[in-house]
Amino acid sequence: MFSIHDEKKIISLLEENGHKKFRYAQIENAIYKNLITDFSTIETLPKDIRDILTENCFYNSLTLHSEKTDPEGQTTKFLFKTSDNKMIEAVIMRHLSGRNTLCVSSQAGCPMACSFCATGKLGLIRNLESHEIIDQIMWAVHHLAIEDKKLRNIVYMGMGEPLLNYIEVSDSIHIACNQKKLDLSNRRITVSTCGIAPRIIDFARDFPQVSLAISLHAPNDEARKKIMPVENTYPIDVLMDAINEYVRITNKRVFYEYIMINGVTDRLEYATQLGELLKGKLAHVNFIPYNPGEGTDSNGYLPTTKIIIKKFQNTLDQYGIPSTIRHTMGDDIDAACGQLALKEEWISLAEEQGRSIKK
């Protein structure tokens, strides 16, 4: 059995059974445009093709383990179980402007071990396959369709480091943006990375229209190294060289994520250092209030005050660098930034998964 999203295998299957390649276009239209999930109900196909699909393909590899929506109805978190019983999460964010964004996972767990992120406590369990990423997207598309809404944006900011699963993430972007499939604009896709410098350049060449977000979180090597182990491999000068090349290739603005942790990342001199680092660049900074979450309780971190965040923003204004203070969505259902660690009903599934991977 293989995924219905594997176009090459589907076409081969059709041809092996004596059917013309054009039949794939009918399958494609049924799955991505008409949102049909039962192959036997694709009326544009002859019965023998429907039977072939039913016998050889699966529509979605994920099983919904749980679903939570916050009281305001803005955020819905899905906890999925993969076919090999790994847990992953995806989050729908319904913005007041009317756009709907899906935050998808690219790995089960995460190898980056950032000290402020609950998901990093898991370590890497495994990379997700491209169809498992698309399966998250299809869940969201169907969920929003029931609400008479459409998915507008996808952000690869869920569990995992997308650029360490580059091939599968790339394949999923191609499916999401293919005009005959989900037909999302490349400009409405954002990939967030801790700073895998060589892949940033690959990404620029392969996806010049897709947006790039950098999890920076500190403006100097010493401060960043304390909270992000990736700094040991790709220090800020190496990271910025890669970003400069990205901008040269794409001429696109880069989004910098900066988490505001009391006494750790919010020292006022850091605001000036951040301004010096990014001045004159195509940059936009998103200030993210720290979210204490399951798996990060022991670090002692606390959120920064709004006054300090505003001072950071005012400093960047003086350098001509635009910035946004991120509105936190989903923190009350453990779906906000840094909280995707598989917590459900006060039971840390992250801990359970972590134990099993070490056995």
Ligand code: SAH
Contents of the next structure:
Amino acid sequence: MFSIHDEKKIISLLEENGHKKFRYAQIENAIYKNLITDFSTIETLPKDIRDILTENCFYNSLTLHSEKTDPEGQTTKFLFKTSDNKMIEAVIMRHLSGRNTLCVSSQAGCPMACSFCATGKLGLIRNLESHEIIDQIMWAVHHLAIEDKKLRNIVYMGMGEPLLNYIEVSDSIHIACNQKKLDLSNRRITVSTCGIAPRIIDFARDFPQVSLAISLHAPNDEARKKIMPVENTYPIDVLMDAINEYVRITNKRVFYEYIMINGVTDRLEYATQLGELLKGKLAHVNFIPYNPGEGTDSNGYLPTTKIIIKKFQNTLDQYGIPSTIRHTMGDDIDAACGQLALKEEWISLAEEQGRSIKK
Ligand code: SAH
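In place of the form predicted alone, the structure of the form predicted in complex with the ligand is requested.
After this comes the whole thing, all chains and molecules, with the earlier chain placed first.
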């Protein structure tokens, strides 16, 4: 069995069975435009092709483990199980402006081990396949369609480090942006990385229109090393060289995420250092108050107060660097991406091992 999103395999399946290639366009239309989920009901196809699809392909490999919508109805967080029982999550964010964004996972777990991040505590479980990323997207597309809404933006800010699963992430972007498939605009897709420098340059060449977000989180090597092990491989000057090259190739503004952790990343001299680091660059900084999450804060971190975040923002203003502070509930859940999965992953691990764990 293989995924209905695997175009190459479906075309060869059609050919092996003596069918013309144009049949693929009908399948594509049914799946991505008419949102048909049951292959046996694709009326544009002859019965034998419908049967072949039913015998050989699956529609969505993910099963829904749980779904949670906040009281305002702005965000819906899905926890999925992959076919081999790995937990991954995706979050729909309904912005007041009317646009709807989906935050997707690119890996189950994550190898980067950032000290503040719940997903990092799991380590890498495995890379997701491109269809598993598309499966998250299709799930959201259907969910929003019931509300008469459309998916407009995708951010690769869920579990995992997308640039360490480059090929599968690339394939998923191609499927999402293909006009005959999901037809999303490249410009409305954002890939976030903790700073895999060489891949940033590949990304610039391969996807010059897709947006890039950098999880910077600290303005100097010493401070960054304490919270992000990636700093040992790609220190800030190497990272900034790659980003400069990205901007040279794409001429696009880069989004920098900066986590505000009390006493760790929010020392006032860091605001000036951040200003010095980014001055004159095509940059936008997004301050994210540290999200302590669900029982995962063994590191003792606390979020920075609003007043200090505001001070950071004022300093950046003086350097002419635009910035925003993430504060809405939906965005909080976005920042907390991975935390629910961590808890569930631990519970199921414990259950497998015959231990019990408090839910
Ligand atoms: N690995 C990629 C994609 C993850 S994006 C990356 O690092 O960019 C998820 C964003 O949420 C990252 O900026 C991450 O650093 C941030 N984040 C993780 N844990 C957080 C927490 N507890 N509070 C606030 N932000 C957090």
